[in-house]
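Have a look below at one chain only, the form predicted alone, in structure tokens format.
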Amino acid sequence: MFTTRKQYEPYISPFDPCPPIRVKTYVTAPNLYVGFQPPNLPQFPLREALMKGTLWQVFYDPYYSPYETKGKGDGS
């Protein structure tokens, strides 16, 4: 399933003094997955676009912390 939240497993050194974080996550921007901007994309109303930081709805991506409840923004 498509999601903008990616995860990876970093190298864990046997000499690391701190407890390791086994899985790290990061978020990619939605514009990475649109090859070109097609015409007639749906737009937010102007006031809402200013609040959300983008005019086009397909480029809006709210950030959710990985520590918040699962299911928000990750397609689950």
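Predicted model, so just to flag it, every value in this text is computed and none were measured. Residue numbers count along the first chain shown, from 1. Here the rigid core means the biggest group of C-alpha atoms that line up within 1.5 Å when the two forms are laid on top of each other. Compared with the form predicted in complex with its partner chain:
Once the rigid core is overlaid between these two forms, Gly53 does not reach a Cα shift of 2 Å, moving by less than that. Comparing the forms between these two forms on their rigid core, the Cα displacement of Ile12 reaches 2 Å or more.
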Given for the second form:
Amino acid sequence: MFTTRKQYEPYISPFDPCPPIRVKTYVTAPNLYVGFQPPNLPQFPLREALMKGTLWQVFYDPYYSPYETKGKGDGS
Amino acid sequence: MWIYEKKLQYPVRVSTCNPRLAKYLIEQYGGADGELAAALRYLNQRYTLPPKVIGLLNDIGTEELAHLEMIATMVYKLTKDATPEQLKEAGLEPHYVDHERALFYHNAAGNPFTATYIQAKGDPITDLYEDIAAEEKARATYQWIINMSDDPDLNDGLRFLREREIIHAQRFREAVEILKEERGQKKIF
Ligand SMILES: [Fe+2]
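Having seen the form predicted alone, please provide the structure of the form predicted in complex with its partner chain.
Now the complete complex, all chains and molecules, led by this one.
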């Protein structure tokens, strides 16, 4: 399988004016990994799929603001 | 032609009277990577692509119009009852002076929509690569709006739209694979 969030540590100068963000996060969405969609992938139940925005479990990759859900967010 | 269904693709709820969020959202209405640009781009490109992928652009272009309608609903709800004072606080006074509370196709910085945001090159791979990039840009824009917004109901709708961009990018990537015509053949490059 694959992960859809990656991290790196940017250079921090001793003279930065703001408190540094030590770890930066970026998204690598599922569409980068699956290629041409193979047959018979697992699906969500139809009602659930309508709300999630996809029928296919492999492509479901919700994004939450780090400020919206304390600790559970994507952080960046 | 199209058949119109008088409902939104996904329910739009807004829980706080925060016109500032409308200022951000307008980026996805009349901005370079917004829903209007997306719909016009795909629905125009579809004429000159190979027949195998025309239907895809037709479907996605149509869905983008449904997204445009969701964004419009969000902006409208966020501004319809705001006082001029609140709009001023949100930095919307230039908008108010020109449009009162009407929606308009411009980006978050107030630049009017322009066809230079989109391209149709007539070269199928070129056009599909632009479309993939457009979807990724729209996905990123939704992330930044979600980061700026503290309205959980609004963010719920934005999350749905962002998920759709992931699916669109996936389908455009598959369209490239179809045009490469190497699918299903066992070949080692
Ligand atoms: Fe899209």
